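In structure tokens, the next block holds one chain alone, the form predicted on its own.
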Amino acid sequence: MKTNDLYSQINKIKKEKDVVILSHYYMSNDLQVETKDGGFVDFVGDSLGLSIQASQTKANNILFCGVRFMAETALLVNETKQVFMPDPSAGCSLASSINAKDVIELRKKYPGVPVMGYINTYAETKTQLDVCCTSRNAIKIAASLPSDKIIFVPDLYMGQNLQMRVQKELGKELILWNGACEVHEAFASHNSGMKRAIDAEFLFHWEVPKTLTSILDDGAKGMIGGTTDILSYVKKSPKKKFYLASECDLGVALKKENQDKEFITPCIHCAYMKQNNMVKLLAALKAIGSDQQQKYQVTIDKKTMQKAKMPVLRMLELSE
């Protein structure tokens, strides 16, 4: 089937079944084409943007192209809707690095210290958090907590990168957990690309190891931030060459918005994100409303739902 015919079929089924399709920037190119550009995706974004879109959608069904914690978050902020994934088994190495019992133990070790959890956690873990944050709003959320110490979970590297700004701007200390995203951690062994980027500006995601991002402290040009921060920075920068240290397919959006600029990257893909594809997406769409829909539906038990949604809703309130 030709691409245009496939897009047309997907859009037809979407309309018939009242489905909104959300897609993360880490999806492959064909899953990032929005309806305004002739595709079928209603919104492409980062974790915060997708959470906001999920909370505001009027559609009865959400089809989420991402990993499971993202689809769970969409359900937490919209529990009256049905949420589906092309592949509900798509996990996350970072989200799997911590669970609710781990957070309970941290609370015992540091009594009275608030817990700020990265959105990259499963619903079960979120039941023990005070508030969630994304890579885009972490500083703002940290500023809102009335404490000079904050437990931040689960990303160690993100925490280390945030630590300097949190101390300098807020006078606060972060207590960290030893978790990591295997994609961003992998950049530590790709120094060859950095050596080729002498005349480039560096684009580091918060989750990249401090051993790499420290070159900015030594005078290298560039920035550390979330996905949307990176997109905004490149758009405003007069520089024509950039070294991208984040999931390879963020380059899709970067190149689309900045066709006159060059991006150097080791092109490390997230295997979990790449479990999503067009074949699975179409199968999930067709299954909605049939006896096969449970294969693609994301569910959370009521008790977990009620506790896990609170830190996410608090984050969205503080992000306004």
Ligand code: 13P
Given for the second form:
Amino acid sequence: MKTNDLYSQINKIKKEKDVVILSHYYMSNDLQVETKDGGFVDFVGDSLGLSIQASQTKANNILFCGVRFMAETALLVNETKQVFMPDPSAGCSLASSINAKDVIELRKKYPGVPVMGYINTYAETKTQLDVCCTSRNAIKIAASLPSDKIIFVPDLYMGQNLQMRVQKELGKELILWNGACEVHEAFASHNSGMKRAIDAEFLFHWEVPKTLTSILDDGAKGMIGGTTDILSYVKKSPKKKFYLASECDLGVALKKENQDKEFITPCIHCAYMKQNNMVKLLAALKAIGSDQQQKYQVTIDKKTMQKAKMPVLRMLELSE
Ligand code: 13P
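Condition change, the form predicted on its own to the form predicted in complex with 1,3-dihydroxyacetonephosphate:
Let's see the whole complex now, leading with the same chain.
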């Protein structure tokens, strides 16, 4: 089928079934083509942007192209909707590095210390968090907590990268957990290529190990931040060459927005994000409203929902 015919077919089904399609920047090229560019995706964004879109959508059904904790979050912020994924088994190494019991134990070890949890956690873990944060708002959320100590879970590297700024700007200390994102951790085995990129500016996601990001302290040019920070930094920078230390397909949006700039990367993909593809998306879309829909639907039991939505809604309030 020709691409335009495929897009028309998808848009027709979306309309008939009242579906909004949300895609993370880590999706492959074909799952990032927005309706405003003649495609079928209603919004491409980072984890915060997608949560905000999910909370505001009027559509009854959300088809979420991302990983499971993101789709769960969409449901937590808008529980009257039905949320679907092309492949609901798409996981996340960070989210599975911690569970609710682990957070309860941390609370016992550090009584009275608030817990700021990365959005990259499952709903069950979120039941024990005080507030969530994403890569875009972590410093802002840390600043809002009335405590000079904060437990931050589960990403150790992100915590170590944040620690310096949080200490310097807010005078606060982070207590960390030992989780890691497989993709961003993998840059550690590519540091020889990084060293050769001496004429580039470095774009480090928060989740890249400190052993690599520390080159910025030694005088290399670039930044550490979240996905949206990376996109904004490149747009503003007069430089023409960048080393991308984040998921390879973030390069799709970077190239689209900066056609005159060059991006070098070892091109590390998130295998979980790549469980989404066009074939599964079409199958999920067709299943909505049929007796097959539960194969693609993301659900959270009522008891978990009541508690897990609190830290996410608190984050959205603080992000305004
Ligand atoms: P952001 O979209 O908030 O940057 O998070 C992406 C992610 O899940 C990295 O592991």
